[in-house]
Amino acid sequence: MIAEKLNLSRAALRPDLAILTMTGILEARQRVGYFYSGKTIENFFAEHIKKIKVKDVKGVPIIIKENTSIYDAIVTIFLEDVGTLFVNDDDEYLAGIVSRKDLLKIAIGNVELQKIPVGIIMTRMPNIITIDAEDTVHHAAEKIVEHEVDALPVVVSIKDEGEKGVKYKVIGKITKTNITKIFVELGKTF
């Protein structure tokens, strides 16, 4: 019936119907044929977003040490063209995060930026919101929106037997820009 209305052969329509069936928009049953499943392209889009893992889209983190001067952190943020720097302690574990806003606030105060370590102004653990590589991009986006941050460190948790706590190794980053790029790419697909 659809083929007749469109003035096409059934064979010409079959590949298009197969694609709509694979996306879940149509369902196919023997002796019944094709019928609308009730799912929209938006449902398909949402389901697809919820399947993308952070590990598949994470970026390379820019990491500095706690004793790096604020001046050097400002230079690094501009040279690397990032909005957030991740700060490691001497054992290479995540100790803090410093953003452009943090650096701007301290720079306005006309202090001696070469003499003050970034560890003085950074946001410290446990006040840092992190994400696991196996989490979904949707979950990362929820955290970014909920906590009003520009970037999340992608971490691996390591139990610290000595202190009976958890420490984190930074293995990547996910930012507002990463997430926006995903939406742009998906928009081209649909």
Ligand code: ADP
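Positions refer to the first chain, counted from 1. Small disclaimer: the values here were computed from a predicted structure and weren't measured. Between two forms, the rigid core is defined as the largest C-alpha subset superposing within 1.5 Å. Compared with the form predicted in complex with this ligand:
Core-superposed comparison between these two forms: the CA of residue 127 stays below a 2 Å shift. The Cα position of residue 181 differs by less than 2 Å between these two forms after fitting on the rigid core. Core-superposed comparison between these two forms: the CA of residue 170 stays below a 2 Å shift.
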Given for the second form:
Amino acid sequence: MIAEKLNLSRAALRPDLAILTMTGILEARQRVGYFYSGKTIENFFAEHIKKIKVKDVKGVPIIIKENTSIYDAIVTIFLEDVGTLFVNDDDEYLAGIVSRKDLLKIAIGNVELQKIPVGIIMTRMPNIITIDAEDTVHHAAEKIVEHEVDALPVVVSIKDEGEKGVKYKVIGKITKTNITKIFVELGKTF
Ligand code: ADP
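Show the same protein again, this time as the form predicted in complex with this ligand rather than the form predicted alone.
First the chain shown before, then all remaining chains and molecules of the complex.
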């Protein structure tokens, strides 16, 4: 019937119908034929977005030590061309985060930047907002918006029998830049 309406042969339509069925826009039933599944392009967009995992798009984190000087942290921000540095303790577990503005704030004061360690100014555990590699990028974006931060460390949780509960190893990062790039790519697809 569709072929008739469009004045085309069934054979000519078959590849298009196959694509529409594969993407879920049409459903095919034996004897009934093809019918519209009722899904809108917005449904597909939402479904697609929620399938993108943090582990598929995470970036390389730049990690410094707690005793790195503020001066060296600022140099690292420029050299590595990033906005956020992750700070590890001596056992290579996540201890804190320093952002551009954390560094600016201390730098505009009249202090000796070479002598002060980042450990003094960083945002510390347990106040760090993290994300799991298996989580969706959509969830990461929600956390970024909710907590008003530019970046989240992608972490593996390691159970700690001590007082602190859980410790984290940083294995990546999700940033606003990251998410903007995904947004641009999605715009090309849909
Ligand atoms: P900026 O301060 O350059 O605007 P952010 O908005 O990312 O960058 O940082 C705001 C504050 O939140 C800073 O004090 C920073 O140390 C802290 N911060 C950054 N990322 C996180 C995070 N993932 N979890 C908790 N605190 C964070």
